[in-house]
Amino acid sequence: MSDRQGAAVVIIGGGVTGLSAGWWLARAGVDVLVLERGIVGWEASGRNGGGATHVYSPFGLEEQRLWPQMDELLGYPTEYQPYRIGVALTEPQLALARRWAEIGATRGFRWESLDSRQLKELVPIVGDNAIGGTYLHFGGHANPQRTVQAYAWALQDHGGRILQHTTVTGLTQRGGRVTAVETTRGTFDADTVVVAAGPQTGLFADMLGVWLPLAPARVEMIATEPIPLMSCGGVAGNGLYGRQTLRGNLVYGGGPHEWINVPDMAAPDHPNTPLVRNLARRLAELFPGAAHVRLIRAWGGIVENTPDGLPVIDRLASPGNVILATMSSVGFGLSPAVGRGVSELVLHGRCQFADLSALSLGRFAETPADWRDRAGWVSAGAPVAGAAAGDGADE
């Protein structure tokens, strides 16, 4: 595949953000090509807690509107399930759970407070250590692996193309625009380029002379053997995010982050034993009624983190045909809305359904080069608790 070829829109990155944007564009009749260095969804997009409850985001209202429709829109199952329950083991945890619920209320969503008895009725595996919680009549969760497949297949159904095992090596610029994307499988001409490459997005920004501060981190997830299904599988607490799968497995993560450097991301995946033990202990504290259940799997995914924890979704001023889309650890749940927003940046130059000014790249113009050192978000011999537990991997 050495001949020059391309598409109207070339998307760098086959995670949920790139795939969703590609799907929205393809269903609008745009010629789109997604380039992925591995296989789609192989990093955090397919390895996360599956949460879809980000009502605080500029994309939050659209996220909530779209998720109940996604199986029908995509034509493939995502295993989306509505509603979320927050469990508190301490008064500070209860205050935090209520704060998140109140943010939802300010955006028009309903929630209710749960005492320990009500909580036990809804989540039989909580213990006497649970002092109360919240029931959110909004939000939900889905299966990351199923959802990645659904995006990819639906994109292709609409004529979009995906090239896996294709590493982007450079960007050709002429006349203030990126005209082609160089890869290990040839050069692809492009009218517009979307960079949705997770932690690698900063490298492509560097190629364009643009400062995008990102800190990559490895986050761990654990899965248990199945237990009987609960009435609501979306339960979080004790700094953990996750869900019960439709098979009954408990799948949870929650930090702390293991800060790494971009060159280290090619290292083979291996479970971080101290983090797995930490997660297992906190899961047993959250669900004493399932403390006897065996762990059957652990896996890691790499997420990117901006200094303020918010995504960057922006169309650059120069080169003017490039859009950066980096989600700072919350890409999965917001992906239906973000994909639509990115497609509108491509087609119309702006997002028509949400104000994205808070997510602009310009907010980091004065960020110092050594910001990671100042924050303590640096690679070390042991994990460092940087971002708050519960921030990462798309809860």
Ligand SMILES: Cc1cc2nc3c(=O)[nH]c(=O)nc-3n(C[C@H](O)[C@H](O)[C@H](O)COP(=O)(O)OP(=O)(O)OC[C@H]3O[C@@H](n4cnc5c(N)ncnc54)[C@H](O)[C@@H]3O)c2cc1C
Contents of the next structure:
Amino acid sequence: MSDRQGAAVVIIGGGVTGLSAGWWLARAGVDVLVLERGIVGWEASGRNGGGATHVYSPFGLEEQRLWPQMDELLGYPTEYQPYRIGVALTEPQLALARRWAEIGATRGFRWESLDSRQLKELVPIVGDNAIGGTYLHFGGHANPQRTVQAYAWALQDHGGRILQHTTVTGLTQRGGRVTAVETTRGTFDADTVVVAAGPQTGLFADMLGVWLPLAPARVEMIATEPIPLMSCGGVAGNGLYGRQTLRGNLVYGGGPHEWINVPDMAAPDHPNTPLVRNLARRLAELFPGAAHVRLIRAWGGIVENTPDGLPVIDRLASPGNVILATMSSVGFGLSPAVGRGVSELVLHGRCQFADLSALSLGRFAETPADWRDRAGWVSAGAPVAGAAAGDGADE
Amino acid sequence: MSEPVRRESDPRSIAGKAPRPERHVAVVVVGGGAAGVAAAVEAAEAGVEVLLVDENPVDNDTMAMDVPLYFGQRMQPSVRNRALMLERVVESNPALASAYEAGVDVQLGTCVWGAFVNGPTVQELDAPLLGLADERRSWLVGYDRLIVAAGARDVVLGFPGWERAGVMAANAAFSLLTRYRALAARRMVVVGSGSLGLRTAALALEHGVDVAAIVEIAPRVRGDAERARSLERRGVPILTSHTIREARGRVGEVESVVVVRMDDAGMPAAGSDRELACDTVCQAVGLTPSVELLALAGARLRFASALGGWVPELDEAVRTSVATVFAAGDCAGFHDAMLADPALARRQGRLAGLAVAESLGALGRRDAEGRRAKLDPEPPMQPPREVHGHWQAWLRSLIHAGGWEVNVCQCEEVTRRELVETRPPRYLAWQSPQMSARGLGTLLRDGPINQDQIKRLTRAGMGPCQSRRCREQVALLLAEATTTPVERIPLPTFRPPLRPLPLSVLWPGDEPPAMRGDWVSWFGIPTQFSPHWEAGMAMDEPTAHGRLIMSDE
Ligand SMILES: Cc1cc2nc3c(=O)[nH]c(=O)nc-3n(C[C@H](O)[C@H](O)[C@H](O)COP(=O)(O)OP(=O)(O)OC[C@H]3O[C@@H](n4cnc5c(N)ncnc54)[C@H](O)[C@@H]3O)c2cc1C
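Swap state to the form predicted in complex with this ligand from the form predicted alone:
The complete assembly is shown below, putting the previous chain first.
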């Protein structure tokens, strides 16, 4: 350590993506260093809904296989709870819940249809407005804040290092490789660099002259005071995602996002807006039996999306020792599997347990620079007119 | 460069769904105490439209959660009578009459639970907004200028038995005695002999409440010696170099409190325990400014121990770092002189009212100068003294007398030990050698202590009282356990709603149709959740307008 400041693998970003990758690498005995601008999990990774039901993804089966083991593998609690219940108040909502279930069935998972009476037995706070639902014998949810700290601690237990309050400001390139990362606390040598910087991942791609179209957005969640525990806390519907925590709080999000610009490496603000009222209403509609329950907290988080809403998990052709990992706004649940996949990209150059071709960077080669304008994915205050996404020059 | 192609905005985004305020007023004043009323009157007399909101009377259910003050279940049943309480709130605050006369729109029983402003990641709002609510509903109000005169909150510390009904704090007792005339206490032990403690004891006596003792950790009375003597003459013992060991009683009520003398080494003196019969323990150790609304409105805060903790940065016109937001009274900084003389808060309020009127162009500069010159000059006073060292001495004594198995957070039942060991909550029943090896010490190796992070891990501060009873003591305990100066522990974030409100109250009756029509749970990108093995398949989340797309159309 003293004669060399750096590591075999330097990971930029201490969210679930970077930390899980680092944990898998440290488990494999690799010398790994995570550089985090603030505190681990301070961004989306500690502010999300905790949902872990993404069987549609190339990482979906591995997500389902790993979650039930995570507490034990990590040695720290994640509050993982299995199974999900979908509640529908309208026919289209019911069709969506069933479609979601059928995707699971295609992958070999079991589900049941619930009529309104069965639904009410399982979820006493639903009302007569619920027309039916689904019970998934797969999927689940966990506590993001606990999980992210668990990754960080487990990574350290395996000899990995985390440097918090350290912002990466630049990448040193030599001979077609990134040889070091420059930070607010000095330069760190690296054999391989993993960029898992959430919305800022696009800024690093820019530095490398690589085109990674990303649009950041702000989203919000609300939490109520605790109410008696339901037998299955994984209940959602009516355009909300979320869960009942093991403490009893109802924690839900959904509804309109706000497209924003993330012009530099600084930590973005995550305020709430009056949307918390609209969220409260959707929640009271979903659970009329809890309409009297008090909202005690709300928060915001920043996520990034690619044009097709799918992650980019790819090893660059040049510089060849860099891996980009952005989850396109759906990365908490998949993180155990994605971290493993990234560790395999580092160690073997490819992911051995899943086909990641759908998540390659190359699919955006033809995406025009003004794609955000074309899609209308722009900030109301400062349109990114004609500029390359990511440079956010006009903010 | 070619013209950028611009399509319609993303229908699933917030664009075009900006919330509409129910009304827009030139000036909103939050808080109907001395500072708030003075500010409202001053601005209104200058010809500005003013809305003054105050949350009193607070409903019984909210009080029972120790919100907004630490009422400790010592409300009389009469607080359920809203009409009577409204009458009393008005009667007890004669200055309100001057506000009505000046044409101020006064809304009582109305809390402000949110402040929403544009910033780097919020561009949707047409104007800064406040979220308001009464017992039945919530609404939004836009403003040109905001004056926050939200007062101060009690700093409270735990001891064994402090969960019992009857443990409360000074500002709540003051409110129940003078505002509601509904304090259900017969015999009180007052904790703290500073101005706050002495005033609380005197007020209790005046209202026919016995004062069993005043307990003080310092070796001498901290407040005015003459006031202390007068209380002693009326039979109130003042026990200096004493701390609380325990509050006792049956079925969750306080029936007595055990006090203990601390020796020169700061440890409980053997054999000095004394049990005092009482039904109420009133913590009067100190107050801290209520800055949560200022924080949400974007005002920069700084730590000033002599002003009670975190306070807004203010210029001479009591303007915060946000040009449209002003602060006056206890929320701008609390110290003993503020307690002794409400004229200080009134003066700050007037300054705020004048500054606001001037900044809106209702008063010319000369006119405003003239009015400022006519205000009573600030009376000469001792520079206020720092308080956190004293609060820490209290905490240390309570740890020595009561131990580590005492809840620091009542809502989530997190003990001092669990906090410093960063234990996961008990209901997880988690055991692992790895977890046992972790604690504040190992966290400190990774970076400075952060209260929000500790909250995530332990849940201390996550409960329904919204950390009103534990915010300061968690910070003090973290400072103590890690020998960090308390001002170096970052202020934990405040989040809306600033009052715990039922979903049915927050429920917006005025949703724009697009809000309902285009609502999806997550972005609405058709390919985001489509199965990877069915390339080209789109899975659109249905909206109220839309339908489910299930084929690759
Ligand atoms: C409200 C909300 C609800 C969500 N719900 C769910 C859900 O239910 N299920 C689900 O699976 N997903 C959900 N998500 C998405 C999920 O949270 C994210 O996709 C995931 O956390 C991304 O993790 P990450 O590590 O890739 O990125 P991040 O969590 O954004 O982490 C990136 C890290 O990089 C750091 N960083 C950035 N720049 C630098 C730099 N220059 N130097 C050093 N460090 C830097 C940041 O500080 C940050 O900690 C939700 C997100 C939000 C906000």
